[in-house]
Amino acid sequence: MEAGNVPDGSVHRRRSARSRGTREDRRTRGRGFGSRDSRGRAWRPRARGLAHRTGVQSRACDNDRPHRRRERRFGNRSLQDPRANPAVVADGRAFQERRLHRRHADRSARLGRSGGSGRSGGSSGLVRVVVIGGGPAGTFAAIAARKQDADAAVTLLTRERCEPYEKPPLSKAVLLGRVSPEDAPIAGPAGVAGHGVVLETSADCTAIDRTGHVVVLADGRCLPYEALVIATGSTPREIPQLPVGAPRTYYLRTEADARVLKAALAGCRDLLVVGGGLIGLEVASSGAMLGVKVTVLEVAPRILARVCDEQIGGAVHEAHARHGVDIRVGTTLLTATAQRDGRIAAVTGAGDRFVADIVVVGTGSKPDDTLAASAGLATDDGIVVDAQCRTSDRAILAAGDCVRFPGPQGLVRLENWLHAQDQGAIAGRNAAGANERYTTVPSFWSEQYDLYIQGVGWPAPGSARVHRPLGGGRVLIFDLIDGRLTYAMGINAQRDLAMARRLIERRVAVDATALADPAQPLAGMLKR
């Protein structure tokens, strides 16, 4: 859940967004769970193909369109109760009304439509596909492989003890106590088993025997495969002053991390956050909303330096200041020591001293490519793959945060919610016999207080910057090269950024003067 949309080595954060709603979305807009028809019957959306599997992430139902994020009101029914509505995922955006948005229905249908074109298992025998990693890339790879080849035996291995879940809410809604991780299963209420995938939890893979085509587990078992997908994700980037496991020190990566941190925040008066990137600032905003005094230390001259420009970073900084968060930029952490009362005393390079009940470290992440490297696969700050997600071993594919793949300017690593899903699906289908290429327009999003921060596209050196004034605290910025939009970012500008994504994807020629004029609708530029 984690920093920038910058190619070639910089980590691209987070959650992504698409703009197109499904036909079912348009038909049912404005009708929520709890509505009743003229005969008094409770309304539910009709199943359309595989679209009733509402747990599978929808590419089309996204955060770019707030009117597609339908509110659900449950009265006294708790969000902790899965019966309240197991098919929704908390976005943590409208805290007073606990707004929720539906996810996954379109993506499940999309995966279903892609099935049936690969090898069938008949004359060639049963195809065994093993997927390592229970995050979005691994989960989508497993589901896509099963859809591609209905006869394939697909096994998903995860180190965690639970069904794969969405991680974006961990730093926001989960910490605030609005939802639990189990409220957001990636594969829907029926889990990956509902898609014909075998899930093995608490499965720690220790080695890959490429010659014997088997995965070796910590319990001594060996799982054979014809095709293997590695989706091991990323791990927190530790700092020596506060290593993982240090007392009262937290690195947020998993649902277990979120539960422990949430409990710690309940009795916390002073919170120190090391790192002014997206994950650190999301935790800081959650802490401030819980009434905790928060201090953030950031080594760069400004927050969000790898993600946003100075204008957007400044707007986010101001929002934190309004909520009482003390942000110290250009500040290094020199030492951190435990006091007699257990609290942590942190001393900066400038000699300032801060004492905190707990410390959260959000200094980025690194690809978890250890398993691949030990198996002799090519790695370079991530597992190196081609456009079809294949590694240096043709029988092994990889996807998600752990890989470096061909981008517009060479190999790139993205840490991105939608990227993990899309690339995972491509890797899964190719593992089951397809031969598809992976291309993407990357994006990120972050929610802090009432700010919805987004970026979409590939930032590139030498681009011309255009500011589009929107007013009302909204910000929208474009980057152009040779008359075409390459990147856009903004605050609370979801509709405009949805249009910007389409302009980027279609490589539409645009006029900088028109982009700067809010009276010129972006949708009209698509028709030129």
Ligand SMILES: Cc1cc2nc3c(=O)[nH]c(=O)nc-3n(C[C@H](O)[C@H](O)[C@H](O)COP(=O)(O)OP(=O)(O)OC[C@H]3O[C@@H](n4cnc5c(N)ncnc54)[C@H](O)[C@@H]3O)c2cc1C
The other form holds:
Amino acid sequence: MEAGNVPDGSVHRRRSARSRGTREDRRTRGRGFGSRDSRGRAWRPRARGLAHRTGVQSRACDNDRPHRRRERRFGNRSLQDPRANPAVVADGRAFQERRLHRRHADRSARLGRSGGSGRSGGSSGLVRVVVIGGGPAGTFAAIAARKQDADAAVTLLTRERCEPYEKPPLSKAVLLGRVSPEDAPIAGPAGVAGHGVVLETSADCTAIDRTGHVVVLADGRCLPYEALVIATGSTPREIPQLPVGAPRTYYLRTEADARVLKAALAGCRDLLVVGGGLIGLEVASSGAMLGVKVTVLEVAPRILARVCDEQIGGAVHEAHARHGVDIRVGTTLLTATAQRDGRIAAVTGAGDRFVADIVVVGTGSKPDDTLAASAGLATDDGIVVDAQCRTSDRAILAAGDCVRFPGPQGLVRLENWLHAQDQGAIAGRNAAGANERYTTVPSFWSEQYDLYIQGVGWPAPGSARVHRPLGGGRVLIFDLIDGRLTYAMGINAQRDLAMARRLIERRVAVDATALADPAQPLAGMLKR
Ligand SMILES: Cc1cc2nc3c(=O)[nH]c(=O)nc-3n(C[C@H](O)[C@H](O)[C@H](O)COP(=O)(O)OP(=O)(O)OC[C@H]3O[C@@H](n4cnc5c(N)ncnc54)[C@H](O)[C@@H]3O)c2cc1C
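Since the one above is the form predicted alone, can you give the form predicted together with this ligand too?
Full complex below, order starting with the chain above.
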């Protein structure tokens, strides 16, 4: 099947929040991420002490700089005080925002379950864990390392200027003006500092000295580590016709990109999107919902070809057509030039010409493994790690979009939120002394208009396909091998897909005829 090439990267994957609702999740849900530890006790931030224990060696001997920076951001109010953090969503927040915060509670509960003893063996020895990258993989790694070893000095370095935030809303709710990036801090309202982690923003790591166990920053400082986690994520694939920085050309990866694009969309009548993958189509959907005329150019014979089967891709295509989006499949972009009025004239391989106020390029992304490669770590279109997230250097672990890790059919890359956060947490715990394996049933999701598109599992070649007719524009398909579910995908079928996830995780034997019959509840199959 088409989706068989999904595991080799480029896919958003997520597990349904509802499907993850364990008893512990439900107990902690709604209490605000990070405010409780695993036993439900109020979390006492210890970041202040840590700032002096990270061993940051500065040329200017400015060792308390992280602490001062944090104080500037939070003032002298307690980190527990929601008013101390502008990211806290005020009362009367939109449903979307409430949902984001409920997810924080779920995550908090998952992180709190880590337990285990740290490498330092209690308070006898201080372990310095440095994490590079403030995306979900890095943030979860840092928090999990601190939870694994409460005495560890954990520093999270990000080249971005802000507290780590969620990326999925950037192409959807942020462009629509429903939320701001700061409404969704990954670590919850108290930020990573609330978890006892020292955050260094605008910290660009330029080199790793593996012999000296030191990370070098662009400002010349050196940070020693006992364990290092690399979570540098991925970067957009640039196309030569419209390089990054070209006039009226937008690539979407960071909150800064989203803010600039949102402003540009406000004055835009004609939007050209290059690439009919998930991010390109999410931007197209947001543009159409804002009343912009949108054209999408896709080189493949159909949209979402690497992610969805024909039926689901077709349903998404129809939804775009209903909203007036002109999708041209099998179409290459030949040239793109600025006209005298500044607008961009794009010419396709077929000779068609489109003039747009702005162009968004969504042609996929590539792993950011440059830092690792220049440090001599094994890379192969991604940093190669083992099941414990260790690189070719045992003191260095890696997680998230930037890695290639052992999957069911060999080394794979995944680019999705859930993978990044779950693998990041394992890498963080292992950096602080644990020895856990990362295994996953991947899942991705995308929201376009009123469609919630979701896939769960590992697509495998040679699987049998079963359709479960749900009606009402909802779609659900299953792939089976030897009577067991390997993959499921659907549109607006979250509840069923949550059940499908459990069937896959537990390797329950299923009957294809029953799967095809919507009168037979999937929950019943779990009990067999
Ligand atoms: C617009 C958009 C929408 C998305 N929507 C979805 C979705 O709906 N569902 C889904 O599952 N996934 C979605 N994704 C994908 C998901 O966000 C990524 O898979 C996830 O963010 C990967 O996490 P990561 O931590 O591995 O990397 P990243 O989130 O890319 O974070 C890496 C961080 O490392 C920093 N960094 C890199 N190099 C250095 C260095 N040398 N020094 C210091 N810092 C460095 C970067 O600045 C960045 O902050 C979306 C992504 C984008 C961009």
